[in-house]
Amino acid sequence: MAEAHYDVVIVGGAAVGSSVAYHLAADPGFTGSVLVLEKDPTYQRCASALSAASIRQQYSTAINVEISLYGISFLRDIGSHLAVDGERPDIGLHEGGYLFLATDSGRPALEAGHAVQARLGANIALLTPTQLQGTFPWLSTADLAAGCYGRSGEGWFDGYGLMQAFRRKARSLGVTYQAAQAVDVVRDGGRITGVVLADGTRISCGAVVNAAGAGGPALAKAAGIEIPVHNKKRMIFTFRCPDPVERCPLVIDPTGVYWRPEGEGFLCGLAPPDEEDPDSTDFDVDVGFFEERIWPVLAGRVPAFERIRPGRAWAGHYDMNAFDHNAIVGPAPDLSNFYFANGFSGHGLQQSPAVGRGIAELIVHGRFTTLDLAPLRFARMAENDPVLELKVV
C-alpha cells in the first residue's frame, strides 16, 4: 500500500496547530493539503481545555504585546473569521482587563512595562493607590505603590470554544484531522520527509509542524533536536463569595496569587516557586496549596474573600520554556521544513491566532508577512538572546 501524502503534516490538534491549519487552509497562495494528528481527540487533559484561557497586553516586551494586539484583534472579530456556513462562534470573552499589582520593589518594572505597552498603543493605565482604592473600592492597598490596569483589550474567553472553532474552521477548508499519535520522524538530510504514527503507519509529508505541546519534545528529539521544553503543571481553584466583589478584573497580587471572576464565583491560582515545581504527568490537586498558599493572600488582598466557600479544582499542564518562558516558533536549525510552535508557558492560547498566522506564512511565503516573530526564534537559545519578561506570571 502507498503511503499517504500530505503537504503539511500538523503535529497536535488544539488551539495552536489548529490555528496554523486555519491560517494554511485560508491563505490564497497555499493550494496543498494539510493533515493535523492528534492523539486525544476528547481534548480532555489539553492546555487548551484546562487553563485559565485570558488574554492580555501586560508584558514587558514589545514582541509579546504586539502578539497579544493581534490577538485581541482577531478574538473581537471571531465570528467573521472563523464562521461556517453562515454559524458564528462565540467565545464569551469578556474585557474584564488584567490588574497588576505593585509594592515599592515591584513598581520600576511595573512602570517599565507600562511604557512598552504605551507605546505600542495598549489602553493600559498605571494608577497610584489612591486611584487603585477609589477605582476598586474592595482592594486592600496599603503595601502597593502601584497598579497597571487594562483598561481594554485584556480579560477571558472559552478556550474550548476557541480551539474548537479554529478546528471546525479549518476542516470546512479542506483540513483532514486524524486520532493518531506521531512518535518517529523520517529525516532525510536537511529535510523530514515523512511522520511514522504510533501503529507503525508512515505517512510522506512536504513539512512538519511541531505543535504537540507536552509532546513537542520528543517529536524534537526525534528529528534530532533538543528543545528545554518540560512539562509543567497547574492548578487552578474555584470559590465563591458571599460579599459583592464588583468590577473585578484578572488581579495579579504581588506574590503571584491570581484570580478572577467566572460564572457567579471566581477561579485562582499560584505557580509554585522552581524549587517546588518538578516536571509533571499527573493530575492530581493538593486542595493544601489552595488553604495553605492561595486562601490567606486572598482574604489579606480583598477582606470579603475572608469568607469564601471553595468549589471544584482541577489540575492542566503547560509546555514550559525553561530557557526563557517563552514561546519556540519558526524553523528548526539545519531542517528547512521542520517548524516549531512550542513551549508556550501558559500563553500559547491568546497567542495562537498570532502564531498560527505566522508559521502558515512561514510555509506559504518563505518569511512572516505581517507580524516578524523572529524574536521568538529556536536559534535565540544557541545566541543567549533570551525574551525576558519582567513579570513572569
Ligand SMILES: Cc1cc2nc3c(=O)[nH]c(=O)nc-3n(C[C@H](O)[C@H](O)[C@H](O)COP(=O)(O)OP(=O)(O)OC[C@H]3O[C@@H](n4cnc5c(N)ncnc54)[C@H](O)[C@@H]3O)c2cc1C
Second form
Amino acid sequence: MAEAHYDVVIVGGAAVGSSVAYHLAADPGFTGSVLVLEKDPTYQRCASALSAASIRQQYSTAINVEISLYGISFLRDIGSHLAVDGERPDIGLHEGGYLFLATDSGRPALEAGHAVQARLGANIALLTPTQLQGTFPWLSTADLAAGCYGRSGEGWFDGYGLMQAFRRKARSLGVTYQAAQAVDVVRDGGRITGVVLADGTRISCGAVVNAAGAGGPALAKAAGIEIPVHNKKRMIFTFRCPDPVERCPLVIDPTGVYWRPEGEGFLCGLAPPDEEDPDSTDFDVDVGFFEERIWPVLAGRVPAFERIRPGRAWAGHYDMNAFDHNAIVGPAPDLSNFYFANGFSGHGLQQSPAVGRGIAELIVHGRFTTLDLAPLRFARMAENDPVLELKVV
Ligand SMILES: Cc1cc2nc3c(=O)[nH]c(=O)nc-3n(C[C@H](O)[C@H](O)[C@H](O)COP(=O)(O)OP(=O)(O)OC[C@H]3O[C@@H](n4cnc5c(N)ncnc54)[C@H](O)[C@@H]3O)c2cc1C
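Form predicted alone already given; the form predicted together with this ligand follows:
Entire complex below, previous chain first.
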C-alpha cells in the first residue's frame, strides 16, 4: 500500500496542536493537507484538560503580555472565530481578574512587572494595602506592601471547551484527526520527511509540528534533538466555603499559593519548591500537601477559609522549560521543517491562540506576519538569550 502523505503532520491534538491545525486550515494562503496525530482522543490526561484554565496579563516579560493580550481578544470573540455551521462555542469566559500580592521584599518585582504590563496597554492596577482592604474586605493585608489587580483582560474559562472548539473548527475546515501515537520521525539531513506510528505505519510529510505537550521531549529526541523540557506534576484542589468571599479574583499569595472561584466553590494550588519538585509522570494526588502547605496559607490570608470543606482534587503536568520557563516556538535551527510548540511551563492554554497562529504563519508565509514570536525562538537556548519569566504560577 502506498505511504500516506500530508503537507503538515501535527503531533498532539490538544489545545496547542488543534490551534495550529485551525490556524493553518483557516489561512487563505494555505492550500495543503493537515493530519493531527493524537494518541489519546479521550484527552483525559493532557494538560489542556487538567489545567486551571485561566488567563492573565500579569507577566514580567513583554512577549508574554503581548501573547495574552491577543489571547484575551481571541477568547472574547471565540464565537465568531470558531463557529461551525452557525453554532458558536461558549467557553464561559469570566473576566474576574488576577490579584498578585506582595510583601515588602516582593514589591520591587511587582512594580517592575506592572510597568511592563502598563506600557503594553494591559489594564492592571497597582494597589496599596488600604486600597486592597477596601476592594477585597475579606483579605488579611497586615503583612502586604502592594497588590496588582487585573481590572479586565484576566480571568478563567472552560479550557476543555476551548480545546474542543479548536478541534471541531479544524475538522470542519478539512483537517484530518487520527488516533495514533507518533513514535519516531524520519530525518533526511536537515529535513523531516516522515513520521512513524506505534503500529509501524509510516506517513510522509512536508513538515512536522511538535505539539505533544509532555510527550514533546521524546518526539524531539526521535529527531536527535534535546530540549530542556521536564514534566512537573501540579495538583489542583477544590473546596467550598460556607461564608461569602465576594468578587474574588484569582489571587496569588506571596507564598505562591493561588486560588480562584470555581463553580459554587474554589480551586487552589501551589508549586512546590525546586528541591521537592522532581520530574514526574504519575497523576497521584497528595492530600497532605493541601492540608499542610496550602490550607494554612489560605486560612491566614482569608479568615473565612478556616471553615472550608475540601472537595475533589486532581493532578496534571506542566511541560516546564528549565531554560527560562517559557515556550519554545518555531523550527529547530538545523531542521527547518520541524516546528516546536513546547515548554509552555504552565501558561500554554492562554497562549494557544497566539502560538497556533504564529506556527501557522511560519509554515505558510515563512515568517511571523502578526505578532512577532521570535523572542521564543528555539535558537535562543544555544544563543544563551533567555526570556526569563519571573511570574510562573
Ligand atoms: C494543573 C495545571 C494547571 C494549569 N493551569 C493553566 C492556566 O491556568 N492557564 C494556562 O494558560 N495554562 C495552564 N496550564 C498549562 C496548560 O494546560 C498547558 O500549557 C497547555 O494545555 C498545553 O497544551 P498542549 O496542547 O501543548 O499540551 P497537552 O494539552 O498536554 O496536549 C498534548 C497532547 O499530545 C498528545 N501526545 C503526546 N505525545 C504524543 C505522540 N507521540 N503521538 C501522538 N500524540 C501525542 C497527548 O495525548 C496530548 O493530548 C496548566 C497545566 C496544569 C497541569
